[in-house]
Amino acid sequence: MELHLSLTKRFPSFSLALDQRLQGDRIGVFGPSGSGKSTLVNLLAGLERPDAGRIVLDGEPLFDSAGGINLPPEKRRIAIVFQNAHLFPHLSVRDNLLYGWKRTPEALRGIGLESVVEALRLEELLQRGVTNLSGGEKQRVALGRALLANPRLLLMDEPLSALDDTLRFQIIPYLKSVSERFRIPYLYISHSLVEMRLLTEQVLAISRGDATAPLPPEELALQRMGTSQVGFINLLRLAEPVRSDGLLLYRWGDVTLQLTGEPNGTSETLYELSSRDIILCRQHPAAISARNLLPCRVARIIPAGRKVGVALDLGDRELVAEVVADAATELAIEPGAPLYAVIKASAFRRLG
């Protein structure tokens, strides 16, 4: 997908001006409330009109002003998945899955709804009223009514965001999985830097109104480092734990970790840990409570504003680790350098 965002549209209190060129099939559209991602989405979809401009998606004009072109909703062929799920109440949920993709030229229906409902396991969803869903189910026809519309575009504005963080990371791996089966591109819209981070390629940051070039999400992520308040997010993907003493033993790389909690039975777990939950030492501690004591060495230094990002090498695996300016310099943080990071067994957050 090639995407040429050349516009301004203006409100009393908010002003949003872009002038963007975006490439791939996972982007994401990251900011806070307010900054102008849902106006974004409402300019593409044809729900709102530039006051100037251009947005040309794969060489076709879907608006120009100075050409006199605008393409109503219906003729721009991209679906949108809401923060709410926006369900028809009255119709069931093939019914609700069917709405778009009965309305959708026959020559265009290269999605059928039998490939849908397996790739979201909808099977046994198909009859019920959707009144009688879980936030996440809903979410998941949601997803599956945009599908069938056949679009070649995907808007998803906060899909997440409703949903607590167990059903958000259970429905992660199906907005990966469609995207990837059905080969439709997205603009993933978001405040939430880990869920960039694990669902986009490119990120276009939008501040009130403006935005700078797109940018890798990690790359983006380690730049909010500094002012974010949980700091840089490790995310790590642990599998096959071993039970002693009442931890999970994880093998992760070259390394052993010990984390407290319960497995969830699934083949592969996701886990957070803030870079402000490792403790760096110079040299081997002689007795410490923390259960996890990993000798690396300083791969790079990230500057965080007042505090110091340490990117630390442990064999085949990364950590990134946050210390203030004082500490740095007393413990002589320059790369190659050795350390120990030291985590508590109990920083690991599980999240999905």
The other form holds:
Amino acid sequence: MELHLSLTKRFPSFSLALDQRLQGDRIGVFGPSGSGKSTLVNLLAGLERPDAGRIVLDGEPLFDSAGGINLPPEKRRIAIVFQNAHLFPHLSVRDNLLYGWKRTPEALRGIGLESVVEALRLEELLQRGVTNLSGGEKQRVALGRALLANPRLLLMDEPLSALDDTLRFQIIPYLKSVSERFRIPYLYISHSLVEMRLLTEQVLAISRGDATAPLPPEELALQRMGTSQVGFINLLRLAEPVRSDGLLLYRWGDVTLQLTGEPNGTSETLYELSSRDIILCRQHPAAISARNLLPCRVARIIPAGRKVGVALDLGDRELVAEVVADAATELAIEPGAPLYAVIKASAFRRLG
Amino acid sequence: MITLAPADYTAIGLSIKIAVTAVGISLPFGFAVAYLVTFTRFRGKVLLEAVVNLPLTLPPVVIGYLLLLLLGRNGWLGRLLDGLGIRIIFTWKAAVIACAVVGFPLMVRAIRIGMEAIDLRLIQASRTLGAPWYDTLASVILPLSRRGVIAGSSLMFARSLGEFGATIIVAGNIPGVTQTIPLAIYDYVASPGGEPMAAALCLVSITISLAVLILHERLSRRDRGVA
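Alternative state: the form predicted together with the partner chain, after the form predicted on its own:
Starting with the chain above, the whole complex follows.
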């Protein structure tokens, strides 16, 4: 998918001005609320009209103020998955799913009901009304409804923000696998960096109607480490835990991690670890209450405002820690320096 | 026991016929105006709203008189219809027009309230799923404003049953032709010894109104069950 945006839109409180060329099938749009993300969704879908400029999707102009082109929403074939599912309350799940499909020209109906029902596990919901579905079920139906319209592009406008954490991480695999399976590129709009890192390849960061050039989500997360409330979130995929003395032992690359908590079966589980929960030591501490003591080397130093981000090389894995500038000087942190990373067993938080 | 004269049955039948026709004729226009006012932006919208709501603030007698001027022999619309051989004034059709005009703002208001309750995102979802505006109108807005339509129709029906001032001026008070329940009651009350007959018709009037209210409740409750 190639999307060329060059547009301006003025509002009483701010104005949006973008000039971007986005390439890829999984693109993120990141920004705090009020930054213009939702406006961008409306402009792309044709629900709002830019003041001036061009929107070109895969070579076809959807909007061109100079050429007098402004395709109506139903001609753009861009479907939206909203934050709150917004299913049609007067239709059954089945009729909701088929709403867009029925309005798609036969030649373009590549995706059919059966495959979507199977991929999103909707069999049991089909005959039900939409008002008594749970939040996660509603969002799955909304995703199915959007897919069945056989769109060229899927706009996901904070699709997980209304769900609790557990549900969020249950739905993420669906979002990703479904778009891959049906080959529909998406634009993923969110204010969650973790979602960006799990779901997108390139991210456009918008703030106050302005955007920087797209960059990989990991880089964006590193850049924002200094200003973020939670530091940099290390994401660890851990599988096949061994129980030992009330702790969970996970093999992670060359090291073994000790975690508290209950395992999520033996399947792969996603854990988060904040860069602020990693303590760095120059020497091996003789006795320490923290359960994880990992020898490592400094891979890189990442500027992070008044703090210093330290990428740690643990053999074939990497963690990012964060220390204040003074500590970095005292520890003589420089690329290649040997260190010990100390992490409490309770610092890991299971996602999903 | 209540006894009704044959003329009373005619008045009851005529009242219902006029009210049903007025609702039937107004419904598409009421729906269209409510749609325009709720979902579109255009020049002169304020003017349209004002004109639609005017009958709500004007005395029905004034509306009747204005209709008489418009539809009468010398009115421009009346002359036009006269040329086509259509006579409106002092027929039951005039009563229908009077009821429709007087009840129109009530109907538009009720439908509009129903439409304003529709989540705009549902309409946007339908558009992005490939529905042109008229398709969205039929497949999303119409079914979701059903309650407003039911409320508007029963309001107008009830208002039409009670219409007096405008009707008596444009349709007159001709027994068997344009005499509806309120006009018949008026006649009974005005003539000596007519009170028992007037009371009987009042009772009929109350019964019909209650029936409409109950039907309306039933319909909207069933609707809530669906939604």
